[in-house]
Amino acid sequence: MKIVALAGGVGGAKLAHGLAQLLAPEDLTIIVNTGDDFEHLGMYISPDLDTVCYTLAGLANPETGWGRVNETWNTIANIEKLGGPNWFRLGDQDIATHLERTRRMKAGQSLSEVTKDFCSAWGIKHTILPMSDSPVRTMVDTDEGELAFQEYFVYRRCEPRVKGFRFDGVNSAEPAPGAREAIDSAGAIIICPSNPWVSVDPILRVIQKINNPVIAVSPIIGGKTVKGPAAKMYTELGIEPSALAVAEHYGNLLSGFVLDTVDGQLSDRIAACTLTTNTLMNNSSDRARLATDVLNFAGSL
């Protein structure tokens, strides 16, 4: 069965890696959120795209889940010494990625073309696509005004209280080449355990039409997230953070929903078919185990 995974952030990258361990390259396409993309120090930066690519290539920092393993920080240290901005920490290897992406895009290549070349260079055989080659920018409405996502997430460390979200450019953005075809031919769409508000919603807004069975994996376990501000966002928007809240967020889109065993008591309150299993992914084996559970669940639907 062909699968399309929708992913963003560390949790999404981990499950995408688990799926890639099990599925042949021709059977898995990973569509990644680019609403977090921004320009910084003259470079075009794609945080979610890079996290997914680094993870599948075995290059990701295992301690943080983002950035590169065995990273050095000479460039950003010298930028800081010269009085430049240092709030977005970029390692030396990571900067090489951004510099080469920026050079190619200024020369006329699209983001999806650059991503395909990078995946080839890193030995990634599965297809990884940005959600769109057109710019879509996540804007966070807060009690201190509207902030660009990275300003809210990194510079302000998610401190301002969230009131809502806006995806600038989404109405005119088309799915990246190959994304629509992958979705139409897929036996199931798997929404990875990514932030529903800022990692998954931008992808869904770009894709728009999905007729396939959709299975989502909850990023919230026991009312908390393993990483990221999703639970905080739910609370500030007046919604109790829970696996149930995630399922209700996706609503009628879902055919199936995967929640952690600690939240098993919520399964009867979820409209979609449910699978209760261990969703924590502490290592590569955990990723493959969860991916196996999710694929078997998808097959049963």
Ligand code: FO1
Given for the second form:
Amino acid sequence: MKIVALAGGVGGAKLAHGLAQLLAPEDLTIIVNTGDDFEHLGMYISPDLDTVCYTLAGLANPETGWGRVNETWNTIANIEKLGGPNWFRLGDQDIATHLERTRRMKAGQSLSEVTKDFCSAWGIKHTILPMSDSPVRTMVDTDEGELAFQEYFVYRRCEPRVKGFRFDGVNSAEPAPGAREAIDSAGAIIICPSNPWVSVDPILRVIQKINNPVIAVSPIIGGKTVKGPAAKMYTELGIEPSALAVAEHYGNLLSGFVLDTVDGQLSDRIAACTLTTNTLMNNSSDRARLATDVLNFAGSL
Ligand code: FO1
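Would you mind generating the form predicted in complex with the ligand now that we have the form predicted on its own?
Every chain and every other molecule in the complex is listed next, the one we just looked at coming first.
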């Protein structure tokens, strides 16, 4: 069965890597959120796309989940010494990615063309697509006013209280070349355990129409997120964070929903078919194990 996975950053990249361990390259397309992209220090930075690519290539930093393994930090240390911005931690190897991407995009390549070339250079055989080649920017409405995503997430460490989200440019953004075809020919769409508000919603808004079975994996386990601010966002938006809240967020879109064993008691209250399993991914074999469970579940729907 052909699969399309929708992924944001670190959690999404882990399940995408699990799926890539099981599926042939022609059977898996990963569509990645680009709402977090921004320009910084003159470079075009695409954090979620890089996180997914580095993870599939075995190049990701295992401690943070983002950035590169065995990284050095000379450039950012010297920028800091000169009084430049140091709040967004860019490693030396990672900077090479952003510099070369920026050079190519200034020369006229699209984000998806650059991503294809980079994937081939990094030995990635599965297809990784940005959700769109047009800019879509996630804006976070907070009690301190509207903030660009990385300003909220990294610079302000998610401290301002969230009131809502806006995806600047989403109405005119077309899916990246190949994304629509991949979706239309997929046996199932898997929504990876990424933040529903800021990682998955932008992709869904760009894609718009999905007629195939959709299965989401909850990023919330026991009311908490493994990583990132999704649970805090639910609370600030007046919703109790839980796997149930995630299932309700996606609503009628879902044919199936995967929740962790600690949340098994919620499954009766979820409208979609459910699979209760261990969703924690602490290592590479956990990723393959969860991917196996999700694919078997997809096959059974
Ligand atoms: N996240 C942080 O919390 N602090 C950082 O300094 C930081 C730097 C960074 C550099 C490159 C990259 O690809 C990602 C980076 N991230 C950092 C992660 C990133 O901003 C977020 O995880 C995503 O945008 C949300 O999915």
